[in-house]
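The chain that follows stands alone, in the form predicted on its own, written as structure tokens.
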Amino acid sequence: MANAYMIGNQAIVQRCLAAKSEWDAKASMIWGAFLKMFIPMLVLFPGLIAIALHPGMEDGDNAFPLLVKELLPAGWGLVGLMFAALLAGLMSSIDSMLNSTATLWTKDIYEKYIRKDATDRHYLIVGRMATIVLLIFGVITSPVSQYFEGIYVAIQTFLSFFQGPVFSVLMLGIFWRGTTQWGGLFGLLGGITVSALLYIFKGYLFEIEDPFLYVSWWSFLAGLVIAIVVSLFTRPHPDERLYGLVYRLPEPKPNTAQVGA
């Protein structure tokens, strides 16, 4: 399921739009995916060190700042540098999510369904307003994280609701030309519903306390099956609309009669 982050995360995919060529976009995605493989080690080792130094620690969110305070030498400025790097990374992730979400709202919903013929400056203002609203919403809903064991568990739990279903629809649309818009819609909604049900009844279905990986996997399979079934009973799109979107779909041949005319 780790591929869902590099393929289905709007904040990641949107960066490829700034690439000079298709090759640069592919190379950047592969390089980013390679670096992401080291994240589990970066997350795991500080936690193991904290457990070894402080076996009775109750709140895992205190592990990293405690290690920074105790292990980094004082008087060298390394503590301040570490927290500056931490805040810089946090701000980078937040502004990427805000930018991508505001772009989705402005381009895919507002411009398409609410106001189609506005100026670029109008859409720019709408995007900025959406960013402010999203930021305020995030601040208001931030206390929800206190109901989880830590911030990491809260983020992974929220992602598990959407990661699997979104990934299933994207993968099916990329590799199967028979996928329809209704199949994708019902696959997405059905997968999210399965995610919610799995989380609600997690105490009866799973043995571990935080089964967000299992929720992502089973919701991925549910979204895949629902999308396939619905697509089989709905009309597929013509190949002319799918060229460039479906993997290895041959380019449509020009109509020889029209060319001769």
Given for the second form:
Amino acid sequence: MANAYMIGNQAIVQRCLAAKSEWDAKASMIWGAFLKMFIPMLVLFPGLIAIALHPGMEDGDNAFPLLVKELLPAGWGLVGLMFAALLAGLMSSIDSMLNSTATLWTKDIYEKYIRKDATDRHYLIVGRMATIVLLIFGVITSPVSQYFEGIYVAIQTFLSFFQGPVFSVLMLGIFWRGTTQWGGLFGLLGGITVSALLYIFKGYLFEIEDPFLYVSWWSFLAGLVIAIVVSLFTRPHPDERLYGLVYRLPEPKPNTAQVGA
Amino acid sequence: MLKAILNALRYVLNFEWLAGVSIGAAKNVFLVLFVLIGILVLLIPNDYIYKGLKKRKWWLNLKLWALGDLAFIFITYYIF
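Switch from the form predicted on its own, shown above, to the form predicted in complex with the partner chain and output its structure.
Let us now look at the entire complex, which starts with that chain.
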């Protein structure tokens, strides 16, 4: 489901939209995919080292700070450098997420349904206020992670609710011209519902304690099936509306009668 | 009845139906998948690849970059 993050996550997509050109956006994604391949190693190795050094460690979230404290030589500034890098990475991720969520709220909900004809400055202020509210919400809800085995599991569990259904609808919309807005909506809502049900009944349905990858995959499949079925029963969009959105859809031919006139 | 449905669901959801597939066979499936993705990459039109660039240089061909990524993951899977 790494594809769901690299292709479907708004924080990543928004970075591509800020690229200098279409080529730069594509190149950044391929470069990102290359770096992403090292993530399993970067995540696994510190954990394995920590288990080897401290076999009785109870809280996995303590592994990384403990390794930094014990293994990095003191007096060279390396510990400070490591935490500066950690904070820089964290801030970069958090500001991307806040920015993308504030954009989604302002552009897709506030501007569309609450106040349509306001000035750009108004929307800018709304976006900034949304960022502050989201940040406060994030701080208030952060203790929720203590109910999970670790922060990593908490993040993956929350992601698993949405990334499968979002990715299914996105892929279908890009590669199948028959996808309709109702198909997308029902696929998304149906997929999220399946995720929630799988998580609620995980004790009865799964053999492992934290089945976030299973939930992601099955909700992806559920979203895909629901979106296809609903799309087949609803009126398809005309090609003119889909050009530029659906992969390899031929450009609509100009109306010859109008050109002649 | 309910127990039978639950067992069937568990069988499907936990991928128990794939338990008979050996690790070697699963690895081969992924290797074939990477090759197929590579073929799809090669089929992408060059005009689409170079969109947004003023000059076309061979090292800016993103097909090569993508094939490099695929080669890396293919070799990793092949070795391990």
